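As structure tokens, one chain now follows by itself in the form predicted alone.
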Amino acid sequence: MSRPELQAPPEIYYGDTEAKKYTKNTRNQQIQADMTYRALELLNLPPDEPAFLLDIGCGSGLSGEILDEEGYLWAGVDIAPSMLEVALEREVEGDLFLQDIGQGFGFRPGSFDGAISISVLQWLLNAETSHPTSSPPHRLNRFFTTLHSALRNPSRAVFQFYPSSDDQIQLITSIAQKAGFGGGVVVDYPNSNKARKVFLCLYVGGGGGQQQQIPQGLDGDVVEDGKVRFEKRRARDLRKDKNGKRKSQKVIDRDWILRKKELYRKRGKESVPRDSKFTGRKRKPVF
């Protein structure tokens, strides 16, 4: 079967049967979960800070989900409004927005801590018109151009993506270095057909050495169904600290809901709940 992205434009593609159907198919929830908690991995983000993050191609909010699990408050930008619409109705937690990333971002200059995006980049390197503003080298500059405009210095851009050949790789990188990103290409498992994923992992300013480093791909040689042996391994490894403890959750506090209230005015957003000397207790189970 031909690629979605050589079928039709995203936002003729996804229409309201599509957009329903790929929601609700189990396979596309685990693979955008998956992707997401990876991208997130390199995003590398400071722990139990509150950060604000901008979803690039949202979709219906599966990755939104998972922002939303990992106390990240994020805004999501679409071309397809029947996927906002099933977003909608899912009754997501972030700020959705109907936009061709191809024609660029309208929002601050550094409204975002890093953004993510899963398996949407692709997306940009096919010509709806012969017109030279719908070339992709033109969309994927305006693309960039205005992305890092709208990270905050330092911060990183971590998309997920599925390239057709290695001079689509050159290409978005070159684009995205002409346009002030610092960075590379990780790919995961790079020995197996079936596992093998391309993130591109862009910086923006510098923030020491370690900022500067391009992650390390994860490898692994024996696949079942699709999956790479000892994922599950890998995935409690995560969840643990230098020392091999495991790491505890997320402590919601008072201190870490102050941060993010104040983070949510900062953005702009309407009807923050005022601080009280409740702020943060825990509520008694209800029996």
The other form holds:
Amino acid sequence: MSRPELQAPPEIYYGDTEAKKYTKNTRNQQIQADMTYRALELLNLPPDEPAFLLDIGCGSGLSGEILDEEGYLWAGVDIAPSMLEVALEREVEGDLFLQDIGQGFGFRPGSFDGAISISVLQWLLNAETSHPTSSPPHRLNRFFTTLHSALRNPSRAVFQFYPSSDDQIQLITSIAQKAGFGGGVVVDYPNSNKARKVFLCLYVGGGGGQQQQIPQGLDGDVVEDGKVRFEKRRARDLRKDKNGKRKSQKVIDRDWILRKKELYRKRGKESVPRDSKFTGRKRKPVF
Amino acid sequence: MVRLLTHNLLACHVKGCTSNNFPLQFQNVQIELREADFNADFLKNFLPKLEWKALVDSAKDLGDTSLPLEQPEMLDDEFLKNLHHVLLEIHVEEGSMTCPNCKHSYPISNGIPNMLLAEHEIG
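Given the form predicted alone above, what does the protein look like in the form predicted in complex with its partner chain?
Full assembly next; the chain just shown is listed first.
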């Protein structure tokens, strides 16, 4: 199984069963909680003011519950109706919206004191249709520009996400910068394959006397206190061979070869060999 | 769970709909009252962000007229209590919100407004 975001669009992947499964899983709850606390830490809100936050991709309200506990008021948006339904059942305090973040927000300028988003941005990196407004750069651009205006000056937005390559980080940060954000990427536990977490820390404003500094990522050895540090379904991606490449799939059988050839022909690739009775046959050992 | 707190921040985000797109008008609403914790500091901090006239008008639409037409200079306890009630305790459960400019209607069901746009409306 590959990454969730490659299997189906979020509103379909997180259908009724997956939404319940995801929310009930104590492992997920623990990870989500850890990451939410870390995101709040990076958000660095003034301690004595009750802030109004935006939870982007709030899902079933796992992170929202923590915001409730910490005494923040919040509004959450998510695209998966089933997840929001679970959030309603769990009676979180925030206001929920069914919204596609790639379509942009309609919030008035300066509405929020900060924004957090746990495990969401990677979902914006796949195009679902060929319409120009559904290309990832367009959606990211729309998302970041409308988010930038919805945030108060100065404030921060912290996104935890699972990039599958450095190019993706590059794409996201460059679009965020064009939208007017400052800041950058913070990587926690960069030397651990499993516990490694990528946070995008974005700033609105913050110029003038007090320049905002990108916080340091957590480093050193992962504290072994019996807690889970990674999502299992993500860890599957990490199976690599000793050269650091992902293990390639072996040629399986004749059907597989025929299917591949058919695919290449459909794509218009030239010089695809003809199919014959010899296709996919083993050579004799005497050859 | 649309409360006036977030409703007061919400404008229409349809493509090209940039003026007169606030506040969204409530239609056919069912409301529910739920008590919430009173937090005076939060209200005081939030006050500068509010569009007062829009808030009073929308509160009137929902049948609450406890707020004064002009935003008062002095914040006394009674005013804050009323503001708390209007902002945080009135939940719109069913109905819809319509943009005064482009007439796009955002349906609310189960307390969750559907903000999804059709392909041609995306900016």
